[in-house]
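Just the one chain here, the form predicted alone, laid out as structure tokens.
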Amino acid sequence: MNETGNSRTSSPVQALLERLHERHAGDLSGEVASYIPELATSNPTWFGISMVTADGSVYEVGDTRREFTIQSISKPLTFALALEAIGEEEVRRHVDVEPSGEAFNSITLQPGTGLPLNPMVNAGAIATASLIEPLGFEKPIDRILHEYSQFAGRHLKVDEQVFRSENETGNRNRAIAYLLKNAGVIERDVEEVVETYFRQCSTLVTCRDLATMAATLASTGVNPVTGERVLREDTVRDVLSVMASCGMYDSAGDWLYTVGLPAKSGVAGGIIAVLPGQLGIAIYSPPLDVHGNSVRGIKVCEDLSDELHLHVMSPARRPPPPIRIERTCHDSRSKRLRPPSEQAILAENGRRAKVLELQGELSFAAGELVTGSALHRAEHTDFAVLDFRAVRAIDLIDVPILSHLIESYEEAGGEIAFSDVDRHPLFLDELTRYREEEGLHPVRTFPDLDLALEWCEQGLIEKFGDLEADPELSLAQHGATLGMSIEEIELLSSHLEHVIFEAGELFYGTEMVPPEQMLLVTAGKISLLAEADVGGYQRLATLSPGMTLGEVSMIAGTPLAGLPRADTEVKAWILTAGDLEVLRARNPDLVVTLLENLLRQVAQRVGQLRAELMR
């Protein structure tokens, strides 16, 4: 039944949505949409459900991957790229918030104020499209079709056949908009006005789209399945308020009291419904009742608010704890790979630094828990490193809140770091500003979890280790010659080059080092990087000094893998293919030595990876 393939009979979740299906499937009651010539062409057997978590589990069954054009269930979306593109009090004056109580397409607007009662009618949202500029694109479609795109997490584009039979029968809505023209609402010209409102409705997307769109609002404007931040948390707060008091038009109170949550539907046979903190739903099927929402799309939604006690309201939901997992770094290392001398400190000191990855909404009372469990035994910890990757968002409640724990535990004698706030820009903006304020210094951020490690390590190897900081090793205290004679070494040297990179250098495979050359580093830090499936790279690991590069490469003649970039300045000794085998021949005996500790720097490598992978 599920067209994608994708089966996860396993999960209950999928379970519950296949037995849905086939509870609804046979349903054909209501009307396919007519008015729109191109819309009457659906097959009202058509029908899929998706659904996408927060942490971006999609769980997906009939037809999802089917497109059909998003109507309506865009003008939420707009109306968000409306409010961060000009800010709230301008997109205000433009269009009230107030529930309608009538059909979407009446042709009024609101006594007194002369504006549309809401961005969820047509009239809202065509003044709601009237707002948005080009801005670096050739029109404001480009634009809205890029916001949509993000929402989506794939290239979305117009269906031009439903474009041109929209735009041909579309004169109620161009009625609509000469109105808004005439009380001053909209100030461009009127058919460049519908022309991108009907283009945005004839926007091409699948019931698997709507839910990750669903899901975006649902975890406070990131996209769970690609990662990125979409919307501002703020954005996203209104948004959400006006779907669940004017999404569903004429029905809306009966919606909120049923079933309980923020919704949009459209013409063509979609619905999304989203609860705020935990996932996003999606129903496609085109047969519409008498309010032109989707008979099966309203039946499954009240089945799932009902067997799942999904009701914003319902007092029975409660958030989850919010710290996932509290480690230490004798638990957990960064991608930095360390000479023993560093690994022995880190074994011993490793539990005086501590990691708490939070989860889910931080509340006020969710700020004083992770408070209590970070300065939990302060005085035995000396680093500790608060991780958002999973938190959804953050009430700016928490900024005085966090901001005194900062305080308490250095006054304990720690230092502390956050990684992956960024992901909260409302939230790291206020705290900055708080701080600057109270005259305290920054708050030390990370942009993700394996940077703050790396930090915690350093800090506990520089406070416990008795390492001396040489400017560079020499070629005898490198991992490479462990277990050399004096003349080994001097043997091995006279085959060397010596060379320095500098911080941001991007070397091998280049004509300064080749793929036939291996790297023995004496010093500074080098990152093997990878790109990353969101753009831009990902680490893989750090090279230190008393490490070695390239020598699997150099052998085996397989290409390195990852991309090499000096962090800082870095000095190393170049070894060839070709003198290795000149040293081959003159002195077997040390060959085999080098090997062998070549060896034991790659299991050292591949012992981590499988580490961090088995986490």
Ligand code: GLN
Second form
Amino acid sequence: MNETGNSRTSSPVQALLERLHERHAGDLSGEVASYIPELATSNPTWFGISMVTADGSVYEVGDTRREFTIQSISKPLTFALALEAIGEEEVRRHVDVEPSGEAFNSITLQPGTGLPLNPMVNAGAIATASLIEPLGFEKPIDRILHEYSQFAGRHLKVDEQVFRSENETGNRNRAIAYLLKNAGVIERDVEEVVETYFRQCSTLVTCRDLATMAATLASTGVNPVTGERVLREDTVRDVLSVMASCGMYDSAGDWLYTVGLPAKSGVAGGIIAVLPGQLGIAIYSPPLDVHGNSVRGIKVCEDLSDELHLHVMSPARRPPPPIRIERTCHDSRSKRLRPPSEQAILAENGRRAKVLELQGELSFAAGELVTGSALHRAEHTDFAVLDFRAVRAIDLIDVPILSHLIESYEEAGGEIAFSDVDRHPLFLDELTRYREEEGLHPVRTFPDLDLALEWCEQGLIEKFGDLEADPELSLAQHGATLGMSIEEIELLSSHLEHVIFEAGELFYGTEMVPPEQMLLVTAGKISLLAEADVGGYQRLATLSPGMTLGEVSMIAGTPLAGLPRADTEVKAWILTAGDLEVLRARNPDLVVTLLENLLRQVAQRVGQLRAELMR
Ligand code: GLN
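Previous: the form predicted alone; requested now: the form predicted together with the named molecule:
Let us now look at the entire complex, which starts with that chain.
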């Protein structure tokens, strides 16, 4: 059971941590560190496991609230502080980033450069600590503690007893510091630097603090519990890289191979491991192996990595393919309802317009895959749409790549558009700027896929239909009169009234068209709108000549679903419910034919709605 009475006991993650705790609790192999006398007083049975996710959820079991000293887990944190304080270049003039394959306390410098091998071994960590200026604090250690506290999300302090114990016995570290001073790596007073280093190692933390620190590194430098940004993103990358290659000293290679997570251990028994983007793990268990790493800490990490598939190189971690789905205008239509003549054109040529719905995080490789796939088919299609609705993020590296896609697609004779890309304003701005600079035309964009589809359809109709401009349909050409004789059409027409709406007019439910009427549209375009939650209108459908409006609500006596607006000048015939009654009495066969034709149109609309629900 976890000692905090945490309410997450029922979650599978909590259950897993409890299982691991139980599995390894009895394993007391290894030795509690004793070279720092004060550490030897630790009880080997103390054992805690904590996990903090990138969204700030905390899971813990065992001794997760017991304080102990951070020791070497301080090293990546001070390294991060130094990187941000004096810049990468300056830090690299004092410490290398090569895995040493040697013990944490080895007294060696890099043969060629004379620098400590990396900031995770003592020599490198002491050099790093020497780089921290107090900057507004009394001493460097105060600034360091301030930073560690931000990582933990609570105020941390030094265990004076452990500090004194190490300060009195830490002659090996003093020797390393003098070596560094001699090599010109340390410029300050050696005693001062060593004191700072011993104090940072003696910072008191809990297992939960360490997991929060690890989670801060996992979530790009923002502490997920406090929401505070502690580090810049580029610093996080540098720190995690060094942790991955050097964090476990002379067992770093084995660790990366088996556990596969950037990690850091300390001789008091703590270990942290980071799954970038997702979570931080910490274990506290004092008995150590010969490398100075917590025995149970390693075992728990191995099991967690295995059971939760955390290894960063694991194939299970590969991102989803960038193209979520590929369709054509043959199987995917816009909400615009079209007369049979246009439908026939789309049925025949719909495959010449291609839609790629993209998804996930588009990296360089993803951009290349999209380009490859779309280009591959360029010769077979005339129109292409890249839809960005399901894209979570795009790397700006894709700007030239996708721009090149536009060019090569158009060189092959096609036209291409992006839909829903304004949800990535940074990318769109950069793409616009880039194309402007290169002297290329702006990218064609649509606010949503539906409008982009309509653009494709229109393009196909213009390309493959006969190019005559839309004249007004005669009543005999209208879909509602299909199968009627000339006499019947004449009779029907005597009961209709011809109307014209101006472009932009919202007309239904107004005096112009009361609800007990329907329209037979013979020219122009009508959009059916719904008021959107976010304000403004959302388009439900577009009607073209040959279609009817209001037939369902007239016959069923229900309100019209949507608000009609004339997108262009619209010409139509009005049939009222009263006239339909009169017609029924005069020629019931005519009314049956009319209703059959209307039913066919309704069926088309229902079919389209269904297709839309499925996509
Ligand atoms: N303070 C310890 C030392 O320098 C830290 C070592 C460690 O945790 N590996 O010896």
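Only the largest set of C-alpha atoms that superpose within 1.5 Å between the two forms is called the rigid core. These numbers were taken from a predicted model, which means no experiment stands behind them. Residue numbers count along the first chain shown, from 1.
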Large Cα shift (2 Å or above) at residue 326 between the two forms, core-fitted = yes
Is there a C-alpha shift of 2 Å or more at residue 555 between the two forms once the rigid core is superposed?
-> yes
Tell me, please, whether between the two forms the C-alpha of residue 152 is shifted by 2 Å or more, with the rigid core used for superposition.
-> no
